[in-house]
Partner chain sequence: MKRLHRSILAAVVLVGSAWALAQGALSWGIRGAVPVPETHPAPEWPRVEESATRRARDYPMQPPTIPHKIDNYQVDLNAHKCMSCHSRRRVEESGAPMVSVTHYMDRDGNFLAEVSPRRYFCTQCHVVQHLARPPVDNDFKDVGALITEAADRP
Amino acid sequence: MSGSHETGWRGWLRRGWRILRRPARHWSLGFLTVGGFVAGIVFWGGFNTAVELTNTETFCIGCHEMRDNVYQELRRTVHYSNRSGVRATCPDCHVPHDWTDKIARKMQASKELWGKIFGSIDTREKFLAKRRELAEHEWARLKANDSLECRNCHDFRYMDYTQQSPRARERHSTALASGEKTCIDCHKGIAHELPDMAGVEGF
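Chain structure (the form predicted on its own), given for this chain on its own:
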């Protein structure tokens, strides 16, 4: 029995090898398989490299709309310069770290190219006119993902409440810890100037 089983496997391997070596018009199936595998690796490497290049602060402030408006505001905050030297860049707050969430965010952000092409915020006046709308989109996104990007650096489980103000201590230990609120509910103006907040809860 073992001999027939071995012969069966040998026969299967021989047939497989013949298929891989058989010319498929001009190239063997084996060559096409290996070539496709190598091409896939090259494509995947190129794709990931392109994604990471678009995930840098240099890329984010490459257009004057961001460089001259929100980036200048960020530079005046604790997220840009502080006593510890730990700095948050644009992607740290606006792009999720997990790969699937990151790709989904990149797909969402692709519509911003449309705005760039048609100059929807290419002047300071246009930017200020759309500031509330842009901010609300970002607040809604952070609210929906439970302030995921904030939590990449901040974790309330390790907060030393004794180092916080009484108001912050009370909010963090109750509303945040219970899940009733998320970071963006109270920290909307943490890195950028706020738009007109008329009608926004808590303001």
Contents of the next structure:
Amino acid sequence: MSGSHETGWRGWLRRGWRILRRPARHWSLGFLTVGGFVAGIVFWGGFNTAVELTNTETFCIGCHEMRDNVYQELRRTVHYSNRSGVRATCPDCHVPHDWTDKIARKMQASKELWGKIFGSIDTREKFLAKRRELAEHEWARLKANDSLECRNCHDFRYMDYTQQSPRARERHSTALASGEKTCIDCHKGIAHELPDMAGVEGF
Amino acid sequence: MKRLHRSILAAVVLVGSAWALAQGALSWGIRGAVPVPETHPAPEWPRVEESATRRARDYPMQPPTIPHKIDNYQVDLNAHKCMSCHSRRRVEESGAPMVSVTHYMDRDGNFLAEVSPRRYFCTQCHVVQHLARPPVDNDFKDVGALITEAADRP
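To test you: the structure above is the form predicted on its own. What is the structure of the form predicted together with its partner chain?
Up next: the whole complex, starting with the chain shown before.
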């Protein structure tokens, strides 16, 4: 085959390459560079905005499973209302701050969203039936990252034992300080009601 | 004559109770000295005793008070937060006192493997100890004190 018969994908490639190599006739190189840069920012920003948008509590409790189940339970806990008025929202505990972790977690969360769309957890009963499994995912995740989301707010280095209750002081200064245990080992069910705990370590 | 006696008696009782009231000798109870149609200000919320020491018990069958907070502790079919520290298996790690053997007994005195259903809901018997001033005085004497008193009496 000679060069004149440029058909198929090779032809497309060659033609495309030629266009790319041709100097811009109407737009200056400067404009293209700046434009590309701006477009990049817009795209990147838009993507991140979309991510940020799904990162708010309003989004999380947009579907009624979350609003009627976990959100109502959260409202009764210290993480919703307390003397200092600092509260934790869903993404504070459930979405990693680190970008790659965040995207990875989103993909996983979409699975739970699919669960909703295909109707596998569209009632309280079905939610309760699935709860142990969902909770186990969260426990495993927090165990694997050494309770990172908890530590974003509660930094062990600044905990003052003398201000803590005797039970907290006793456990924090031993098992937590030595790294033998992490927050989620001892503080399950801190924000929601627990599923059937038969066989779970610590119960 | 009888009439006069009665009026005098009534007057004495009236003056007497007015005096007692003025002295604050009559107790208003928990309500405080606020007229019935009015709402009195809510008392301050007492803090929970957070203590690692045990209180003496007034009689051997007394359920000890709970010396720590139990806010939001889940006790239902799914999870028993209290037993995650107080059960036989958990005390080594938690450092909590184990529920006594009576909590594992059914009403016929058989020992069960898990906490007895009649002891499942702990707050039926155990209450959280608050650092509150008792609204009424209490002159309870335990049986030991009564025995010593009786022995000392001539």
